[in-house]
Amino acid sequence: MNLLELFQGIGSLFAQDPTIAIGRIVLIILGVVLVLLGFKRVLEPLIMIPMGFGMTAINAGMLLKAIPVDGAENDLTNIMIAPMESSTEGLMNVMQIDFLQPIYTLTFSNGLIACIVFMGIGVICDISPVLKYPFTSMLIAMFAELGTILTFPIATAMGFSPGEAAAAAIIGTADGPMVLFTSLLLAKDLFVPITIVAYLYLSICYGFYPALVKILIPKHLRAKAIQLREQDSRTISPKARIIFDVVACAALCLLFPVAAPLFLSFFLGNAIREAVMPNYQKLLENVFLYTATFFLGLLLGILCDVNTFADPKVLKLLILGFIALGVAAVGGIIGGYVVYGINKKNYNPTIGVAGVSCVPTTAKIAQHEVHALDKRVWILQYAMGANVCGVISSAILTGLYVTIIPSLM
């Protein structure tokens, strides 16, 4: 045995095509960068730190020969995950060997992890602003869906099938679980790169959206206070909130049964919050949500091997993701200006960016940009209304795509 066979991670670099080997090195470095950016809070640490470690480990830890499975050996492999394995016998083999295969197969590749995250999101969402400001909140959320709607024809023009185009367009919702769920149903072959692109861009929103707000909204409007109205002092009772949860869940499941797992997860999580069930709240928020988020980030990193990025469609997905999220934010801000006009200038158009359904990130971005100019101005309750409506409108649009697109394929 020579040294390259002994230290197989290094040896495998010399056993591959030089382009692939260079790609692995680049992704190892990128993984380290993501960890550091997450540590510095430039990017979302909850996703980026486990994702960066996973990306580094999968591209460094390639084997020259796989551990034998039923007498067969592969030239290059890893013992982390086999994402494209689908046969029952093959899955049983790799689940006994590959480190993360059981978690991937039983939670990631069937959409369960998306539903768990959605349940946790439901627990942390306050729907009172939605019931206080239903018209303005939903109007802004609908404008923010422009990114999702306009990206679909662009993606089809770039050569994607209707299912792939719809899954790529859902990146514009800025809702990772929604992207994962849609791509599993409509573009299973591309769901790994689509999900990776979506989560990479979600973290970029931290820096991209504040810049967009500064460009599109002048200072005097960003610092505008909203004069209190009668509805601002109205209290929404817990009974009204839980009735909304169960009625909305039933109505949306009736309309879009294919997205029923997402509706059930979100509204059940929110109902547990409204019913004040502290043990369940702690379980869903502190255990389920953070466990699912951790493994989601780690699995995304593990899936970032060089072969994933060798597909020429990935570059197109990077372009489409940027378009989808950019147009979504612009659409939301346009919606903010529309509400500003409807309310006779008694509104802050910065709230529009919160219509993009990355809860609660975009709502916090809106408040932060306002607070930076005038600490006396508080728009968070309005922003959270638009934010939660963004989650609901994104789930509705997902239901529409998943219902309609199969008939076009």
Second form
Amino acid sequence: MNLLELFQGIGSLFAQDPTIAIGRIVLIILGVVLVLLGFKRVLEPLIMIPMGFGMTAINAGMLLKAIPVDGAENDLTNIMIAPMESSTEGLMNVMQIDFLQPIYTLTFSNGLIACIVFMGIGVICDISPVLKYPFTSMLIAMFAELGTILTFPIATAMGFSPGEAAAAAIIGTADGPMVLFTSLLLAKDLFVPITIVAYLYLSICYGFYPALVKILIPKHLRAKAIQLREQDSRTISPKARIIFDVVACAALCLLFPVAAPLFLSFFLGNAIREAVMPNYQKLLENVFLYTATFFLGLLLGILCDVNTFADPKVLKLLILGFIALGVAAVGGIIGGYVVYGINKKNYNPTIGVAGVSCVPTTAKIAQHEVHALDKRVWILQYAMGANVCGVISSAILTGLYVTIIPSLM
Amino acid sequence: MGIGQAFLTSGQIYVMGFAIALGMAALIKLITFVISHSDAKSAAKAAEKEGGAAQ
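Okay, that is the form predicted alone; can I get the form predicted together with its partner chain now?
Below is the entire complex, every chain and molecule, led by the chain shown above.
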């Protein structure tokens, strides 16, 4: 036995096309870089550290299907996951060998993991600001959906099929579970790169959005305090909040049965919060949400083998993701200006960026940018209203895309 | 699908989404209005009862 057969991770590098081997080495290094960027909090560590480890391990830990003969190319395999396996018998075999296959088959490919994350988001969302300022919050959130709307025709012009274009457009909702859910339904072949691009860009929102806010909103408007009005002092009763949850869930499920799992997850999570059930709250927030986020990161990393990135569509997806999230933030800020006009200048347009539903990151960015200029100005409650409406409007657009687009395919 | 049709489709989706979002906002207004009125009514009833008991 020679050494390359003994150490097959290295041996497999010599048993395949040199470009693929170089790609594997690049992805191993990229995995390490993601872990370090997560560690330094440049990217979101909750996703990036497991993802980086997964990416490094899958590209390093390749096995040869058979011992190579006369330097001929050889198929590679691994004992972590077989994402393309779909036959019942094959799945039963793979699930007994590949250690992450049960999680992939039973939670990932059916969208369960996205729904669990969404349930956790529901638990951490306070909907009181939405109930206090429903029209302004919804208006801003819908302006922030311009990223989703404009990316769809751009993706179509770049040669994507309607399903793929819709899944890429949903990156503009800035909502990871929504992107995963849509791409699983409409573009199963591209769901790995689309979801990775979405999570990568969402991780860098912290650096990219504050710069946009500074460019698009002059200092005097960023530091603007909102004069209190009658509705600001109003308290929203828990009864009103839970009735809204159940009525909105029923209404949206009636309109879009295809996206019903997402609506159910979000509003059920929120109802558990409003009904004050601490045991369920702790279970969903501390156990389910973090377990799902951990496995989401790890599985996305494991799915990042070199063949995923060999697809030329990945480069286009990187461009589309940037456009989608960039236009979403610009749209949100335009929405902020519109509300500023409607409210006769008694509004801070910085709140507009919070219309991009990346709970609670974008709301925190809005408050942070205002605080950087004047520590006495608080806009967080308005920003959270727009932020939570961003989640609802994203769910509405996802429902529309997954209902309408299949009829065009 | 051509780019023209894609623009049309996403435009339609946006208009529908906007209408539904505004409908949701109206629903919220209705719910908060009804709940605050029923809360005010029950508070008035409770106050009336308390007043009667005191008398």
